[in-house]
Amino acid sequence: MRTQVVIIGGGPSGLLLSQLLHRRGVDTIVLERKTREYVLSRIRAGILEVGFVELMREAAVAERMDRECFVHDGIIISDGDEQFQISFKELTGSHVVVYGQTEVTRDLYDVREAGTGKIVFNTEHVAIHDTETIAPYVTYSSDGTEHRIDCDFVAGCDGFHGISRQTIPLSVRIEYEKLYPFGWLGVLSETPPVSDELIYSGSNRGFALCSMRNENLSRYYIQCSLSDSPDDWTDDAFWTELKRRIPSTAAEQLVTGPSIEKSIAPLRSFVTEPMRWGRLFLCGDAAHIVPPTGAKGLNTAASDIHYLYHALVQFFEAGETDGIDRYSEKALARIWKAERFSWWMTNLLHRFPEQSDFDLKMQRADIEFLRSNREAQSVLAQNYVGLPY
């Protein structure tokens, strides 16, 4: 087989890149190691920056998103019972939207499979070869048969545990990582959201977040120990602890119900450099991970796709290489800013083991400065709605 771009990973970033390139006449094949059903069963956040929304529109796959998404003009930050709003609309003229990552992925699968999209599921033993030459190729096995795809470029969209990053030699690859000493216990429930806007709550008991998927599907999180298991938390125990961490006015209005999904996610900051090795390009979690506090996970993947999509179109349509030559530089410049913002939000709102009284006073002063300073709120708002590409 031959194609112009092999995309490893059938999640939202790989599918979005495939669809964008398809609309510009660039042929792709997507390799996914799981089934479509498995990919769509993964529960992920769904706060989308305007830049991501515009990419979906450019890919002609935004109709359902535009119809069903929730537009958010701000967030609420609380410290105990004290709370204040950060107005994105007032401070930046922009907003974010809530539309679940599962729904984004479903829409992308539907549009790729309705057209001429080539997606190979259940792939095994994927390997990337000769990316330092002008003739790279990818091998994999499927149904017990070995396959080879010759191509011009390879896009690694296969996540943190995928093969793409591992293909870059250790002598070249530099990895930066920070592990946080806690996780997030998340619960999905068929209940109306407690607030029209997201509530980011710091408290003496730890962090909590009130979010939503739609008008009758809510997503709530509380900071928990890394040693915890979801089985350690009954629904009643979760709701009781959540109420202790959010403002009392919100706790009184909270509608509880049986959880339909419960999981714990560890928090880490991670970046690998470079994001390009010859004709291999890393995108999304294959190259970087952010704590979920700043809602940047899927959005940082989208900025990678923006840069790579335009670079590849520039190459195939005009024969120019500036975009692919500068891909890693451009992508990393924005990624590190998103990493900083997510790290800052995490430090602002969580309780850390062995925090001293001085540390707690500094944390409280930081929140108070944010509450009372419009310029500080503007900086948060600019980062949250998404820095320009």
Ligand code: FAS
Given for the second form:
Amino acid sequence: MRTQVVIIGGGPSGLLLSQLLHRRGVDTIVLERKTREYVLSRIRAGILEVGFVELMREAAVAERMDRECFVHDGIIISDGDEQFQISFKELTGSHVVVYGQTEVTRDLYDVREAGTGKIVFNTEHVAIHDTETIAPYVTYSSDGTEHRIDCDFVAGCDGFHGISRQTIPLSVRIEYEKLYPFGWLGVLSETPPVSDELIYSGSNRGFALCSMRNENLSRYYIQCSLSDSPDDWTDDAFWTELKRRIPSTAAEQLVTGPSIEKSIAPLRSFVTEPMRWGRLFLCGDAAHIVPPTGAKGLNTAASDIHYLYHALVQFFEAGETDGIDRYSEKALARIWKAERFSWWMTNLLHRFPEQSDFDLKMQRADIEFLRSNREAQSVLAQNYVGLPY
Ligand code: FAS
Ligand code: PHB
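What I would like now is the form predicted together with ligand FAS, since the data block earlier showed the form predicted on its own; can you produce it?
Below is the whole assembly, all chains and molecules, this chain first.
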């Protein structure tokens, strides 16, 4: 078998890259180790930057998103009962879009499978070979049969636990990591959102986030111990704790209901450099992870895809290589700014086990400065709506 680009990973990164390249006549094959149903069962991001939305439109897969998404002009930051709005519209003239990653991925699967998209599910033992030559190839097994795909390039879109990053020799790659001493317990419920805008709450009991997917599907998170498991939390216990962490006006309006999904995500900051090794390029979670506090995970995957898509089209259409030669440098420049913002939002709004009274005073002063200073709010707003590609 032969193709121009083998894409490892059928999550949002791999599928979006495949669809964008397809529209420019570049042939791809996507290898996904799970089933479509399994990939769609993972509940993850909910907030899209305008850059992501524009990529989906360029990929001709934005029709349902444009019809069903919510446009949000700001967020609410609360510290106990004190709350204030950060107005993206007023401070940046921009906004974000609420449209779940699950729906993005569903739309991408639908358009790829309706077209000529080649997606192989349930692949095993994927391995990348000869990336330092101009003739790399990928091997994998499926239904007990060994396969080989010869190609020009490999895009590693296989997430944090994939094999692409591991293909870059340890002697070459540098990994930067910070683990946070808590996780996020997330609940999805078929209830109306408690607020028109997201509420990020830095209460003295710990962080909480009130988000949504649509007018009758809400997504809530509370900071929890890393030793917790979802089974430790009954729905009642979750709702009771959430109400204690959000402003009382919101707690009074909160409509609770049975959780239809409940999971715990650990928080980490992670970057691997470089994001290229010969003809192998890393994109999205395969190369970097952010704590979800800044809603940047999926959105940094999008800017990687933007850079790589244009670089590969330039190579195939014009035979030029400066796009692929500069990919890692350009992608990392934006990634590190998203890492900083996500790290800063996490430190601002979470309670850390070892925090001293002085540390707590610094956190409160940070929030008070944000509440009272327009420039400070503008910095948060510029980062939240997304820095330029
Ligand atoms: P993904 O991990 O989504 O996709 C990688 C794909 O590669 C998977 O389908 C996997 O099955 C496949 N794969 C792995 N190894 C393979 C192999 N060897 N062969 C073939 N296929 C392989 N971001 C936010 O902005 N907000 C959030 O609230 C948020 N919550 C999150 C919660 C969790 C538990 C996790 C893990 C992430 C969360 N994120 C969140 C970040 C998330 O949205 C990612 O940024 C996004 O999924 C990145 O997409 P991909 O790069 O496609 O990676
Ligand atoms: C979500 O809706 O899942 C969500 C929103 C904002 C975040 C993280 C997660 O910062």
